[in-house]
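Single chain ahead, by itself, as structure tokens, in the form predicted alone.
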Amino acid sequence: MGEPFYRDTWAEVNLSAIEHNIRTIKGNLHQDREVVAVVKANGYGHGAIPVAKTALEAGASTLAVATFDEALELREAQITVPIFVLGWVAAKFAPIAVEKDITLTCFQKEWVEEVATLDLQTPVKVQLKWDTGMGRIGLRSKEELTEVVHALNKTACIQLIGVFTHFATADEVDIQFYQQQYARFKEMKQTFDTLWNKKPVAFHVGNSAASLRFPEKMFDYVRIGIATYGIYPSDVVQKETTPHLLPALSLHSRLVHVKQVDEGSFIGYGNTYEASQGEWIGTIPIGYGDGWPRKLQGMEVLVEGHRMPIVGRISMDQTTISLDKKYPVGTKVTLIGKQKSDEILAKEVADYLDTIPYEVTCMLTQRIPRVYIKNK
């Protein structure tokens, strides 16, 4: 599956793993809970459209993205289910949102008032964002909430269909702040319920971490982001939850050159690696231009199931590795994924970079072809 490509570097995305993850998470929830599959940032680097279609087949009912452009891309792919933009979208684009049936996020009284001036024939669907402690966007106080709800009650141009918040620490050992945010959401909900005089709306608080750790505390929807892709939000989430997730993405390349070098030979920019006598060096066509950063110098890759270190600075387009023997040109090299009895997870790469797996998969650029497979 996928378009033809002409490089010896590619990422494989196992759609069967995506399907398994959605079904497993949905099965762990109360049967009335709906699953929102989050496919922002090109499906966390996996490919938004193939992931979205697979997640829907597996039981997700709604898709969520971060930007209006991402939502429009899904509509252009003939995806007709509800699509929800989690980030801020300018009020002037409300008519396009109506035309394409895209739900926007709302949290500013001025935004509501601007939409009300557009004289929309069909109301734009919105969800209200409450900032219970994340500190990015959303209504923070009861006073702000009261103003916005009053404004929404007065306009026929906006149809409020949902209310949500986002947790900052649901994936951490200490859940005190998570509990504070949860309590804050319930307090704001009490205020909202006394103010809202239109149709009932849906409520949702659950990201991947909260949905996996506290499934009994979820409201109407859960928003499954990183867990869709078989990556646990943190070690504590993995230890505390029973659903077994399958990683969907693996990253591969092939040896395009193999040479034996003399002792004292330098490899790569800056002469940062000096080879030992008779050392075998292999080159693979991937570099920081593909989202494989320079800081991964020293990280290991898999060749025929054995770990080999990256040596020398990673270039924009090429990476060199130290081999334990001569291998034929064309030998497969796995940077993320499984070979024989060993496996390098995105988390291992993230730990080496002192970051999180989300960033590892998201930073893989479009220059790397994605190959979609099933039942493998």
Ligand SMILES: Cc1ncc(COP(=O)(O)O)c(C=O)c1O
The other form holds:
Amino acid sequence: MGEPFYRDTWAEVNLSAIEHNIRTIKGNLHQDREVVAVVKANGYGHGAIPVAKTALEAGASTLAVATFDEALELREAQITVPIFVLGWVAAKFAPIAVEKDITLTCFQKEWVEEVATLDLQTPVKVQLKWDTGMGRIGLRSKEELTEVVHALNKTACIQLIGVFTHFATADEVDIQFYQQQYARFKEMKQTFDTLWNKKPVAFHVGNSAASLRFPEKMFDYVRIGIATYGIYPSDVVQKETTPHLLPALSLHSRLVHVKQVDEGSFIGYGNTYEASQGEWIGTIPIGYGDGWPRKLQGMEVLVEGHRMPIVGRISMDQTTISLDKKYPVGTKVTLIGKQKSDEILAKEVADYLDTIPYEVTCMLTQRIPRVYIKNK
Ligand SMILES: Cc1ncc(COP(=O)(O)O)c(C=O)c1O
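Could the form predicted together with the named molecule be given as well, to go with the form predicted alone?
To see the whole picture, the full complex is given below, headed by that same chain.
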């Protein structure tokens, strides 16, 4: 699968791992819970369309993305299941959402009122977002909720199908704030239930962390992002949960040049690395133009199962590594993934960069070809 490519750097996405992760997460939940696979940001860098198709085959029933363009891209790919945009979309695009059967997120009275003026023949499907503590988007107070529900009750242009919130700290050791958000959601739900006089709607709160840690506390749906890709949201989630996830993405390159240098030779921009006598230096064709940032200087990669450090500055297109001996040009270098008995997880790269693995898979640019594989 995938386009042909002509470079010695590629990301491998194991769709069998995605399938395993969705099945495992689903199996850990009450049988009535539905799984929404979150495939925003090009499927967290893995490729939205192949991930979406695989997740659906494995038992997800809905897809979620962050932007309207991402939703349209999935429809273009002939995906017919419900697609839900988690972020704000301008009300004026509601007619396109109707035409493409895409569910939008709503949390502003003005938004509801604007859609109500559009004279839609078929109502646009909408989910209501409640801000129970994340502080980004959503209805925060009972007064706001009451106003919006009244506006929704008045219009035939909007079909409310769900209500959701998002946790800020479900992946942390201290679960007090998570519990506060959960309690706030239940409180708002009580208010909503007294105001809502149309068809019943679905409720959902869980991201990967909450769904893995507190499966019995989830409502109708769970929205699984990072765990779809086999990455634990945090160490505590990994420690506390039973489902075993398999990382789907690995990143590889090949040595395109290998040389032995003299003592005192400089490697890369800025002369930041001075080689020792007879040191073997290998060059791989990946750089910050591929989303492999300069800050990874000093990080290790795998060559024939052994760890070798990145030395010298990472440039836009190339990275240099110190080798323990001569290796032939064409030798595979693994930057994320397994070689023999060693493995570099996206988490290790994230720790090195002082960030989270979410950012590591998302930062890999489109210039890196994605190769899709399935276990036999
Ligand atoms: C509203 C919403 N739901 C679900 C998710 C998925 O979160 P995770 O990747 O931690 O499972 C996200 C991700 O940012 C989100 O913004």
